[in-house]
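The chain below stands alone, shown as structure tokens; this is the form predicted on its own.
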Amino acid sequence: MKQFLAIVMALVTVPVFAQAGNVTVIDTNFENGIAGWGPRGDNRQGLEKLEVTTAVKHSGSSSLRVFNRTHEWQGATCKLAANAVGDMFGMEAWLYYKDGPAKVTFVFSTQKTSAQGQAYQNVLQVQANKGEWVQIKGEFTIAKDPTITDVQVYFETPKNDTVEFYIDDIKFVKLDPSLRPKAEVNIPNLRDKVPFDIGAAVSVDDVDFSSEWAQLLMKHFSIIVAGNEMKRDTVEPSEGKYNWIPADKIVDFAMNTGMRVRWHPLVWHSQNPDWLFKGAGATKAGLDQRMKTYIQTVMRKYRGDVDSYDVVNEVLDENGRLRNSEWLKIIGTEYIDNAFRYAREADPKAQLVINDYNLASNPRKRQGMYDLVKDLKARGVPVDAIGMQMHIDIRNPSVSAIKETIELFASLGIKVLVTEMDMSIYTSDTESKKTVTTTILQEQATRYRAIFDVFKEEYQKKNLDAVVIWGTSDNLSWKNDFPVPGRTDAPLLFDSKLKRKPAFDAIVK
């Protein structure tokens, strides 16, 4: 997924705070002090600071100022609630910044502490314009894990943003269990109705066996991939110190349910830890060694469990040329060759994939990928498959363009995977929020069916290996609030209540 866009799976159903049975656990507007919030950084060393201020406010006379930040993960944090494990929450808060870039993305995250250590989960995101208050709101569930001893909630920014920001009117409500969505039981199993493996992107909370999302996954999908938990900033936050807890939970879920696992990704220009391109190890030889060590550490740990890896992700720009990433600037073009060769050394049986977006919709990028892989294969670089992300919309690209792209890549003698499919109901980045009508859902269903007919045909020709949907239910989609803040989308096969949509029916029938 593009840049920070993959950072979270935003849950944007509007919380029903007024329902009987809900319990408010956090409710503050900072009129009476800091109200239990504190900094994530160590302010004793002169780092991040928090203070109540009257200079900026959303309502009333005060807000919480978060400043002196040196890392994007620093922000305001607060204990969620006693005994939060297994509960579903609604939340809302208002965020603001006045200095810095024209737009900033704010992220709401959780930190869960257990006997195994700490696990972090990006839950919600919203894009803000400089000088304008923006609301972040949604629902989230804390996995029913008895080893969890503490749950913290906090606000941060991705992409190395360290802007000073303000928070106001924060509310968290523990939702009545009767309001939770339920996965449908008496409907066909999607994975039994398509001839190829069908997958879904997940978060660590989705694989809690007690959750309805886990029931949906087990019923309908044969592959899972982590939306964020397998990205390097999560896996190796400090050099040589690995956080395996989130990835292990996802892999263990797959092993216990007979599902395949894809790893996304090993080498990418985004969502890397701060240290990766800095210090003595950021020379050509040093960075190459860091890349090799990481690839082989991951793949040797999961050899036999993870069978497909996005070895390099999004290496091309929109003109079909190599992206001018830190990898390219420091190591040079051979970083791609080396990544695949290191991966093959670590696991000779794994499927090694080069993954990118807009391949069916951008002819220059499609040709660039074809030329790149043709050259790699000619030089003996072990590329097994091309991953087409397929973040498409309800009209574009054409079904014929999708078919032609799969067949072009397959002509190189490799497999094609659809790795991150969703279908936005919007056709432009400027289109205003619209109501999801029966007509829109039927148009989406017809298009899903036509594209899946192509997938079936290409699978039968041995061109296509698998299809992965980027999420499960609409409220979990990263397309909510992006690229237009406050604009909800409906790009997946199940709605926010986990009910099947016409697109699901069109595929299975």
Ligand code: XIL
Second form
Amino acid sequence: MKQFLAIVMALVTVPVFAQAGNVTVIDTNFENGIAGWGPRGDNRQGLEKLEVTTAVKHSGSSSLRVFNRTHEWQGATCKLAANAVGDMFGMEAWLYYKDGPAKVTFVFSTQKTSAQGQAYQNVLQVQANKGEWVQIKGEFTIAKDPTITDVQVYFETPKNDTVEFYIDDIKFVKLDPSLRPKAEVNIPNLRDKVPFDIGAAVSVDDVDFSSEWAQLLMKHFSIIVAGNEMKRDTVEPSEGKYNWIPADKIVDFAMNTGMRVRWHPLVWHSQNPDWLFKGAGATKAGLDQRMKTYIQTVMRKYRGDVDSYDVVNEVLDENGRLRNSEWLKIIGTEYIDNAFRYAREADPKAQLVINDYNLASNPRKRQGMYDLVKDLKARGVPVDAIGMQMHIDIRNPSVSAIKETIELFASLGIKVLVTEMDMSIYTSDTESKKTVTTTILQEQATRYRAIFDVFKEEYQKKNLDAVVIWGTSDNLSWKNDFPVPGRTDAPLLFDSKLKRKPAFDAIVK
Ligand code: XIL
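Can you swap the form predicted on its own for the form predicted together with the ligand?
Starting with the chain above, the whole complex follows.
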């Protein structure tokens, strides 16, 4: 048995780049010029500059210098391949900077062009220290979308940095088809094994019917929610100009496959467009109007299709008091009341949720949520449910704290939802990257099972309504690189090859 395990481990650790069936599509070390790399954007915004330089290199005698950047999205871009749609790729590159802040986050992203416009996806990120080369490496899929006419890959520093940087030894391969993940067919359907509706957070790439992730979703889940595409920075990038394309794709997928849709979120302090809290419309009355228009535009459009909304997200701080967000500062405490009232007016049938994190792990925040919702209910504000995000870890919070929290909230006469569950294998931000061993996976499985037993019990008591997992396969989880850049996590029910993890088996057993 031990020997068998060792062989399996060896197989999974063979670097994907070494596979015989791979086809190299980009291989640039800047020893012979700039190859296919160019600047991003157009002259209206002022182009940054690229040049091959011998001043700095990762290997050989030169690298690519990216300078004169005035926007964080400016970087170096290259066409991926002639027919990139529907393929899976492996990539690696080395990045470096020498002047600026002590740390910079480099992001590798894709840009897909179709008749509808451009879609950008941040794929991988890595944190660099000043003066040290850092490697970015990983795998990604370009959905099989026949409307895509061009795919570009690029490097940027999206966290408000316009530092000058260098790139070297870039390699992209189209992966051998045998290496591509495949959703398992002969396993139980998760959705049939739990009594409540079970959901997953997705990206627009996952819901293409040709994608294996779509197969996985249809088999196991009965609710979907967008991990990002329903956030206001995506939906309303400039005032009154809505981009419904990604959200529509996700909602259409759900309608075509008989799934429920949750909308996350309507009002939040994060992932908002730049204009929202600025300009003449950012007064108390103006911002309230911007909030109302948005809530009602979204909800009227999706009435009958989306049946549950995170109306407000993360309105509490860790002391259980109202978070000092722009919403609170500009509108005042009544923004929460108003948000729910506008939502109810737009769609009287939708489930209206107040959503937050650390509710089971932080007693002050739990109490703060209890007091807030009690007050909202007493004043007739239409709140239907409390959403517990449940971004938890392999040890904390305790199963009993989770149970008590659900019961406390339900005692207010409302439903509880688990809206964003995942279970990190790390218990602190200081823990460094570790290998995912069978011991860890087993520990995770046991804990997932114990928590799902509580969910089942609370569902039977009519306290809990539904459970949504924040992602499908580990490689797509937001917990990779967060909160610790460069640290990979494994918090979900399926691994990066879409194989069920012990946690899945423990739940369906
Ligand atoms: C996360 C997404 O999963 C990431 O892809 C994104 O970069 C940041 O946001 N609480 C929330 C979610 O309410 O919206 C967050 O989603 C995770 C924490």
